[in-house]
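Form predicted alone, single chain, as structure tokens, below.
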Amino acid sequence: MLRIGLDIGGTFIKGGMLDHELHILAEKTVAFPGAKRLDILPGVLEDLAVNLCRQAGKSLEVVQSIGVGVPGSLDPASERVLNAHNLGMTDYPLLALLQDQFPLQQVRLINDANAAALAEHRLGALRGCRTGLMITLGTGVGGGLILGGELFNGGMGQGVELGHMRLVHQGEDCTCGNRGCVEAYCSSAYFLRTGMEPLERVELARSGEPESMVIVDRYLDYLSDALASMIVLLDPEIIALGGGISKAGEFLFGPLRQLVDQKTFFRISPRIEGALLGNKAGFIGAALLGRD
């Protein structure tokens, strides 16, 4: 079986061809054409997924299934996209757009966060744990849920929108509209609002820059605030974190874990790991789709 994910951001769309052994045939980035030209972004698409046939030389025909993940909410039947702020889509029929692109594919939408966390499930940091949280830190705080051994896709089939828990009161805005969620303390915001890209600053606080070493400190504060209230709530084995911030890797990860140990109300807490697929999960999570 083969078998295309793609992963739209609010910059790039990645995209990959998996075969039925999940190895990765083929991959390629192209950009995202923009919030103003949503009426292209079907054809790109093709285009983008013509091309990853092409390179592994396949046919278009012979593709069972595209899965494609959004960093939105979701309608819970998984066709419309009802709010992804970053590509400027509000109640988008995505769905009927792609099968009329793709009418030979099974094609599936999926929010961009859950299918990093179904990739690590099956091929990653999460692999063999029943219950595991994949959260991504990047331009925003995305966060999926692996509940008995299954993507847990909300009560309602409304997502896990981690982010966007409530974490300081009356704080920060937050893209989604409302103030102070976690989106807004835990993602590259917080290091923008300093004047400085994470990574940039991170390297600061690393070689004891007064300033930046402060700055990180308490964007750990938060950040392990945010893991603390989850864990007690789901009380999970492993909590793997992806996206560009979690490259700073164990400079960040090491006190994020002795401050999540202070904060837990449980006596033992869980792994706290860098995700293992990077920036791969996103594309390999929604082929997937193809898979259930």
Contents of the next structure:
Number of protein chains: 2
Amino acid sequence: MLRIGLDIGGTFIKGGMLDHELHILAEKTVAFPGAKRLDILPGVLEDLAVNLCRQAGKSLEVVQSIGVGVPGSLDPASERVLNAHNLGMTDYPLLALLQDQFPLQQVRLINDANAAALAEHRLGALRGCRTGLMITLGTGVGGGLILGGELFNGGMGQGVELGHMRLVHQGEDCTCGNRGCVEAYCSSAYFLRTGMEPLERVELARSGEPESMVIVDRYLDYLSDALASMIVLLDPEIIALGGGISKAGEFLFGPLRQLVDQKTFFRISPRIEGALLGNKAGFIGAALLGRD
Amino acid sequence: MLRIGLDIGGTFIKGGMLDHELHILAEKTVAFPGAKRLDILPGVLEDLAVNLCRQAGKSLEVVQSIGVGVPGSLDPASERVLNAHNLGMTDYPLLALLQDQFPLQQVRLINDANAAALAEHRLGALRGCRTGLMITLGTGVGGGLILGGELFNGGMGQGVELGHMRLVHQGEDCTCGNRGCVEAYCSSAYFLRTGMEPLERVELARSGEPESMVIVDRYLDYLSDALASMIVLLDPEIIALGGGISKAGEFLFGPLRQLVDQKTFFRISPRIEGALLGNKAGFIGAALLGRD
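Now the other one: the form predicted in complex with a further copy of the same chain, given that the block above is the form predicted alone.
The complete assembly is shown below, putting the previous chain first.
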């Protein structure tokens, strides 16, 4: 079985083809055509799929499924994009449009954070767990939840939005319209408010610059509070951290584990590890939708 | 099948007997002997069980199971009480002691908040849901979680402690040793800090007393923040609220639903309802452990 995964972002679309053993046969990144040119998006995705086939020496006819990851909320049937701000999609019938473009394949949609969690669960840091969290620390804070060994998409199918759990009462404005969300304190936004990109700031802290050390310590205080809330509610076996900020690695993870231990009281704390699949997680997870 | 449920609290022990149709045949409340007289606890529980049998006109020999609810944390095998502060139990082998006292019955232990959630799921406000939360707003904030139509006791079996999710960064001290927990703002402790019992304060607010109205509004702001965090993570169908504070009823629930709607962005909000089983939920849920 051959499957294609396409991870649509506001700047790039990443695509890949997986074989039946889930090996990556081909991958390619192209530009997202822009929120105002959604009319050409199905064609752009078809070109990308054809290019992946060519790289792999296959024809599109033998690809059985195409999974598509979207940075936004889907309806419970995963047919319409309810809201994907970066893509300019509101209540957008993406599944129908793509199914027309790819009549021979089973097409399915997935939220991009869920795609990443699914990929990490099958092939990455969350492999083998029954209860786990994948959290992406980047421009925003996204995440996916594994419960009972399966991807959990919310009790009513409305998704998991752990970046919008509350962290600071009456705190900073969040992009969602509320205040004090995890995303407002644990994403790049926190570092940008201090006038610097996250990894720049981390480098300065690593070199011992006092102000940056304080800023990074405060970040870890917020992030460990956020993780503590998720841990006391779900008692997960593992939390995998991905996204740009996670590239700071053990310099953040070491103190983070200590803080989480202090802030929770279960005898066993979850493992806290870096995600393993990097920016391939999105298209791999989307491709995995076509499994079986 | 006859089953007995015993709900051990720091002041009272509530017991009840259920028949195979889950009707309550007998119930009785006795005093907890005290943290320093744990040696007589098994005997007290046996006397209570015998009393329940007498009320129901049955003999103890025909009771098949005895479930026991405990206000504290259990080991993942539910054999030992790791910590039940109000009962004076630390790493206490309660199951073995009770199994000796009741050799003819299957004895099982459960956390009291989980027992309440289980009871509300089978017979009360959470009936029929696949994803739901039972939250007790009382001296503390406890809760139980229904996932996939089953009671969820944490991914590693360490329990669910939603009262210790974080609500206010660097906020009030909590009984758990951390700061700013949900319990520190959504339990009676919040109202007691304003110099009054919760329901007294609610009555004053209901009568239009300005200061009390502000205090109750602030309580609802905290509680809706706490619920919003749980909702964006789990997207539950229903949240049932129990405990003493919930007796304020629609005077709290009405504005609470509005605030929760404002603070979450899913198209469908969970139903927010009062729990139905009151202080019987503990012994009913404990009794339900013996089902099958």
